[in-house]
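Next up is one chain by itself, shown in structure tokens, the form predicted on its own.
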Amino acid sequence: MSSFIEKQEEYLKKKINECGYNVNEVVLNVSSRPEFGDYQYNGIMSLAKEYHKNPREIATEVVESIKADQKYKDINIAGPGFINITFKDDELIEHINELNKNINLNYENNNPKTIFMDYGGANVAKALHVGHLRSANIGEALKRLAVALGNKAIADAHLGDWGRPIGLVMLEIKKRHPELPYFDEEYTGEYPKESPVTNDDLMELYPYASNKAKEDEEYMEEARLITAKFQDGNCGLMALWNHIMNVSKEDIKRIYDRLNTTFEVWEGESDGDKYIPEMIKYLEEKNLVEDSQGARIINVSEEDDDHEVPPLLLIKSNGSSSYETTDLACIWERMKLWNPDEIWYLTDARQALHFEQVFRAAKKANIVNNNTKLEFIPFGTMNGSDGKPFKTRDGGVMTLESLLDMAKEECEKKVLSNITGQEREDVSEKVAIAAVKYADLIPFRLTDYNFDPVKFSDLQGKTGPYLLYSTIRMKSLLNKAQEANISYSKYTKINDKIDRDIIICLLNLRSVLLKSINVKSLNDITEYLYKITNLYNNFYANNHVLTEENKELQESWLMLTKVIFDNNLKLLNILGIEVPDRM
């Protein structure tokens, strides 16, 4: 099923072709001059170049042909050949009633895909910090958008669970508790079921061990050895690794749950590591592996490169696998287990070269199919209100939980005083998450931005709390109508310009959704949500819906409110924002 605008585009395409001008696609845009029409077609200039004719002449032919059908309230030509269209009220009214029956009309998809997404990257045994915020928010929203548009999406937390940070933690545990059986090479009994460390322990152990290793080369060498040992499958160290994984994963999940960020798969670097031997054997059989100064590499440069792309380092000179190899093995695993049509990676922009190397190697080795799309989706940084990276009072990197708590403390001030106890706690949390998420998704993903907890918790302006407050007010209006036994079953009357403006804004949703999924950014959706909510608030301020004496008009206003409410709920859900019952 096509959206309202897509149907108009198909009709216009048919009429242009009937006039003797071949077009493959017609795109209608919201008119830049509303006084001339609701939507505008700007493609006549391209046809004029192709057919060597005056654009106004072509536009006149098309418009006269359409006028004969009496399809539109008005159709006219502006400038050199821009075609402006004003829709009939009856068609707009019918569209609102269709949306009431099915709010998903704009989300139809005739070509669904399976998309594997990697937007986690949290390191086990380390606290999630503010740098993890954007990948979680953007990744989760893109996943929800992809699913809303009819695709299947599988997201992997892709934990950092196999490198030296784990070895450092293990070493420090050994230093402090050498009596534990995990470090006894001759131990043959069962290892303890309870973890010897809590998450609080891990939060202290890693920074301590990391700093010590930077100052003490002997300590660093011990960490290297213990890392190699557990990666080789030492029974005691693997038992300790499992404890560290379970304790850390539970806390990582807790923070992601606060952000409404979910993963279908909770794998890590260790899972990809299992596939490295068979993958390397495959790469060697295809004669893609070369020796280079004791290391093994895959050359991924291409003749037409306009920048240097170094070889992918497959095996280091000390025999260990590289970061690139682990990611290549993860693609190997993902194709083997899920065979997706596309794989999306979300990290900050600094990882661009890394993924270019990995993707080229995967394509060169035919690890992925020719039609499999590998996409790197970079994003900018989030800083404090002063434009500098978020820091703790002692100058350290701020944890993600501290940022959320800071936002919650500010948002709690906006919650009604008669909301108390656990409800106040829950509402403050939802408002805070809305503030953080909306602020994070407003800029185009590659744009750096400054987060100000006071500014972004405001109930006025372009903020998450403003959208929540407005959406709750819509729900309250509908509830009051129900309590007063005011029924409404369909939309029948467009009363004035503000009603029409809201409907025209609804018509544009499909193009907003498609642009967002194509450019992999949520800023168009956040802007759209603000625009349509602001339009509705202007409507609400100018009309007394519950006391309106004209029942046909009252019923239409309530139906319009319901459609906007349902539309807001769906879009807020795509952004990962929950709407409380009141605030």
Ligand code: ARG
Second form
Amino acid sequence: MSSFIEKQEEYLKKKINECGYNVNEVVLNVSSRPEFGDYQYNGIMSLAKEYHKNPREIATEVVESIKADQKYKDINIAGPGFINITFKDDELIEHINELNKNINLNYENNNPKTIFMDYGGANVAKALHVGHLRSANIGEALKRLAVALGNKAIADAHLGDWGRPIGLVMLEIKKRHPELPYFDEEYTGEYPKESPVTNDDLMELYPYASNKAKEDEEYMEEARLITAKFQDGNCGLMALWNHIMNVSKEDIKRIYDRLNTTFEVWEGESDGDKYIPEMIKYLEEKNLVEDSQGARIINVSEEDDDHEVPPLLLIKSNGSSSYETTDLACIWERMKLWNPDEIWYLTDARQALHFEQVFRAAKKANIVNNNTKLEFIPFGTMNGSDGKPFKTRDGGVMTLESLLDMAKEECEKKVLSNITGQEREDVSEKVAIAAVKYADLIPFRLTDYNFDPVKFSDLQGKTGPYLLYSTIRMKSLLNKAQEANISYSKYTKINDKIDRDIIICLLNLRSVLLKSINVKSLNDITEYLYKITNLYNNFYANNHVLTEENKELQESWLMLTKVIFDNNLKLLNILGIEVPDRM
Ligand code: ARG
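Switching conditions: you have the form predicted on its own, so give me the form predicted in complex with ligand ARG.
Full complex below, order starting with the chain above.
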């Protein structure tokens, strides 16, 4: 089965070939001049070049042969040889009935892939901050889109669970509670089951220790030592590490849950660490590792580089491994455990060079297959409403949680006053998440934007709440029809231009989906949702569906509403947005 437009493209290809012109692919585009047709074909010009003929002549031949089939309501030639097509109502009607049975018609995939995705990256013992918002939103939506399009996706939370921040926290715990058994080298008993710290403690401990280390070199050195020690597997420190992990992970999960951000696996940098020895052995055997002032490095520069790509630091001169080593070891692990066709990484653009080094080393060492695609998917920053990096009032880093709470406070004001108690809580939360996510996905992935909760929560305009409100209204129309025992099972009549415009917009979904997955940005989907929702609202304002006396028309209108509702629900779900029952 293929989508409506794909079927048309197949048909046109066949017709053009029958006319004696060889084409491999026919691509139809939404008409730029709707007064001439629904869709247009712009490929005649290149055929004309290839066959040294006048494009209008070819177009005429093709159009005459198609006219003989009487397939379209209208087919005509514009300008030098653009072919415009207007579909027959019957075909569109049939399509709506098919969509009603299967809203997934536009999501077919003949070449499914296994994609491993890395869009978490929260750091253990530290609060998620605003910088983690976009990877969570864009990553989750890309995963849902990839899966909707028939691929298999495995996302890893990839926690930052192995670095100095944890060493700093441990050191500060030691300073405050030197009596704890975790720090006693002689201790042989069982370590306590209860964590010595809560998440609130961690939120206080890390900033304190981190500031102190900046001013106090001796303290910093102690932190380095304790970090090296737990990384080396010291029993007491590992027991403490496990407590910190569990406490922190629970909180990190809670925030990702709020954002409807999900991971299939909850691994971290520490999981890659296990593979470092065997990977280094492999790299050494391949003669890829060189000495450099006591450190071990892999040269990853290439002859035609137009910018400097420094060597990948595999083992530092003090014997420890780097962020690059960990990522390389994680690729090693991922290939072993999951053997993905592609691995996608989402972080802000500042990590571009890091990933360039890691990917080159992975390719050079054949840690991945020749055709494994390693892709860095950077994104722009979200700034404060003044366009400057987002800070709290006292200049600190804004936590993700407080940002979500700010949005929730604004959205709560928009919720109906008769929604109270726990439901009010839940609805405000859903509306807030919709507001934040939709606003985050509107700009092209690489574009920066400013956080503006008042604008994002507006019930009018390009906002999450507008889409929720409109989608709920479709649902409520369908519910009211059911309550009034108005049944509908067939779409039979395109009433006027508004109805037809909606259907043409539905046809365009497939190309929006494919473009989005290709450029790995959700902005076309947010735009599309806004467009089709506006068209529907226009239809809603003009027609009184429930009181319509013409039963055939009423049934068709309800069916169209149902298809648009299903379609909106599916697309909102891809964006990670949940629709409440009312708001
Ligand atoms: N924890 C890192 C950070 O906060 C992001 C990790 C991104 N993923 C990766 N495989 N390096 O900057």
